[in-house]
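In structure tokens, one chain follows: the form predicted on its own.
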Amino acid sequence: MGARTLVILGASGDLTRRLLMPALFRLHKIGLTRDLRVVGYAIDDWSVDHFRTHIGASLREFSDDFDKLSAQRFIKTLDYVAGPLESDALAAIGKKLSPETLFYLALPPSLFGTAAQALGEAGLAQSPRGGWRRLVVEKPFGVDLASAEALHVRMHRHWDESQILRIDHFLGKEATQNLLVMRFANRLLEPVWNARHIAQVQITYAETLGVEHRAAYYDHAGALRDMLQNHLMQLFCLAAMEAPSSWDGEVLRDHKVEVLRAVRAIRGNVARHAARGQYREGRFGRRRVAGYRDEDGVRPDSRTETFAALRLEVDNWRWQGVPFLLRSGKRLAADTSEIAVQFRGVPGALPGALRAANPNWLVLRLKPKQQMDLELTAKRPGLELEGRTVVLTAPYRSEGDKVFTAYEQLLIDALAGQREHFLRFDEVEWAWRIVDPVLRAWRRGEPEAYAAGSDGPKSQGRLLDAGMQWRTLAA
């Protein structure tokens, strides 16, 4: 037996077989779970040779640099047992266990607590004499603030809070790491970051995919608790949060809940804050798709937002006055994902007939490609003195850089212990705190409908101040 075991709890889903097997065999590749035993756990009743084969088609599906010897070797150190999710069907696996084991909890969302509480009683979340346990958890960590403190409640019945990494796949995304780097690495930005400087922040995450195949999902979520409860609210605390004085988990979790305790409670007018939408049929270039409520398991009568919009404002000497825009939605004008910061302009005229053409930018793109962007104003060629907005761009990779997918990075990191890149509870909790008086509002009426291929619906406008307008999606 190796010195770790990982055990997978629902390995015959789709979340191991697209993302979890693909960067565990990257990882085997090249020697860094060479000592890991893969334990696959799911209700299907498969043998291990089954689950073997099941795995090694997923590997030629969905591994970027699959070849033959490789997965046979990594696929050879995978075992199974099949059972339900109950504690003494679970203790069956103890003997199997290493001194250092972690659970991955690859399952439904309404299974978390169920599946937490009886690894519990099976009594394997308790860490043997020199060895340790440890559970991982996918979100969604509830649909609100009071599902999230009772799923909360119920695994640290047998689970301590230093023993749970909650996984949001987006810090363990390169470019998000980058924002870290160029934040508090360059002299030259951290003076200007601040109030004094910077007008407004807009974070953005757009798909042209419609719902596709997790309607069944996706129609009870919405784009609010989807993709701005988490994936952006994390973007914006690491956009938003004070220096760390340390490289260290808990320093860096303290420093983004200090963010998420200042951001000034939506109250009131709900739709000063937020705007939501649901697209309707539309056109890219010649194609045409149906709207949301035409999609294949969606419910026809169906008010669930496909685009959702932020509007947040933090309460410290920092960031006082600056508005944070964070959006996020399906079949809108591009696949594009950004968090740009916009420079206030400078003070007074210049000179002659001289103006800044538009705004200073900085922009730190994560799709379609990785690069930052730096847009400022230079002058025209010509013979008057005239303006024009010039981009500096610096991409993300080089040629031969090695690039790792956000599920290597986060893997790698619950089986050392490092806690940088994952949620603590009470990062959880504040960001539910925000959003919950949004749902609560949106219960009522419906969403706005903007038609596929858009920049999504006109009511996010109302978020802006004066003189602002949302960036355009572009490829």
Second form
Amino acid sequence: MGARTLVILGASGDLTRRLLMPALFRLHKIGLTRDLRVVGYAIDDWSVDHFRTHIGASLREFSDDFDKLSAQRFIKTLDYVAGPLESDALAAIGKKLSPETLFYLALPPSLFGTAAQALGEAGLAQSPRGGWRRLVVEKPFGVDLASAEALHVRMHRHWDESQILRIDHFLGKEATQNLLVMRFANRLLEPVWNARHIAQVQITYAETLGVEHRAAYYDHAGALRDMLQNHLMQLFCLAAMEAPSSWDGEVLRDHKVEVLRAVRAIRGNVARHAARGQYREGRFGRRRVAGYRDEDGVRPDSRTETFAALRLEVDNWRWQGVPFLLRSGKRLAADTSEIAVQFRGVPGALPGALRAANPNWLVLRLKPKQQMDLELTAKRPGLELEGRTVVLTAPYRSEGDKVFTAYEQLLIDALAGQREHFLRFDEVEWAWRIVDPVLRAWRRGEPEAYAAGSDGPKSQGRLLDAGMQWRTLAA
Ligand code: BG6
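What would you give as the form predicted together with ligand BG6, now that the form predicted on its own is on the page?
To see the whole picture, the full complex is given below, headed by that same chain.
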């Protein structure tokens, strides 16, 4: 028996096939998890061989690092048990576990509570002497504050907070972690990282993809729950939090919670603080794509938003008066993701044409490129004293760098018990507190229609201050 075991609940599902197995395969291939046994568990009545063949085909499709021989070696380490999420059935996997065992809930969110409880009742949550049991929970954690609290209480009947690892895979992304390093390992930035020098911060995650095959989940979630409450809120935290006194996981998370708590509650005029849209049919070049309501599995009268934007205001000394603008949507004009910080214009008198010089932007790009761009004004060559924007670009990667995907990083962390890239419950809780009033207001009315391939609904403009614009969605 291997020294460590990973049990994936929901092993016949999409997350396992597309993300977990390619990550586990790569880690196995480069020798980081040779001691790990992987046991798949799911309701489908499959044999171990069937499971292995299924995963083999998935690796061929989704792994960037596929080669037949390594895939065969990896697949041989996989085991499979068929059964429901009930304690009697789960108890049967007890004998397959090692002293160090990680359970991964790769399940629909509505089953997280049931699975955690069933594992607990089967006696599998108890860490053995000298070993450990941990539980990885996917997002979204609840569908609002009340359900998140209820889920938390249910999980805690059998699992201790120190055993629960709530995933937000954006925290496993190299580019997200770079935001922390960039902010806190460069002396240059801290003195200007505040309301005195920064006018606004725009955090964008735009996709050209539509809902794809995920309508069963997405049509009940929508963009605010799918992207903003978790992923973009985390990027916001990292951009806005105070400098931690140490890089200890608890200290980092304390600081994130502190800034979430400083976000002014959205009351009254929700349209000034939140915008929503839903894509209709449209074009990407010559390709026509269907509208959201015509997608497979979407209710024909669905009012689910496929675009959401939030304006957050932070009531503390550092950020008083600076809007943080978060937006994300599907079927938008470009696949782009960035954290863009706009500095204020320079004070005082500039000669002639220089007066129109654009304020500087510092843009940390996550997608499609991973790089930092600092937009500065420099002299336009010629006889006049005119300025133009020049860009200092710092690519995040160099040739030959070893990079890891978010799931590779998070699986390694979970096995090692490193918790800083996972969410503590109070982070989840405070993020729900911020979006709950918007969710309540959105029970009425409809999202604004926007054409697929566009920049999203017009109503997002109401979130901006006079003279500000959303950045264009350029790839
Ligand atoms: C997921 C969302 O959490 O993140 C998806 O459910 C979204 O809707 C995805 O497409 C984006 O993540 P990534 O890693 O592809 O940038």
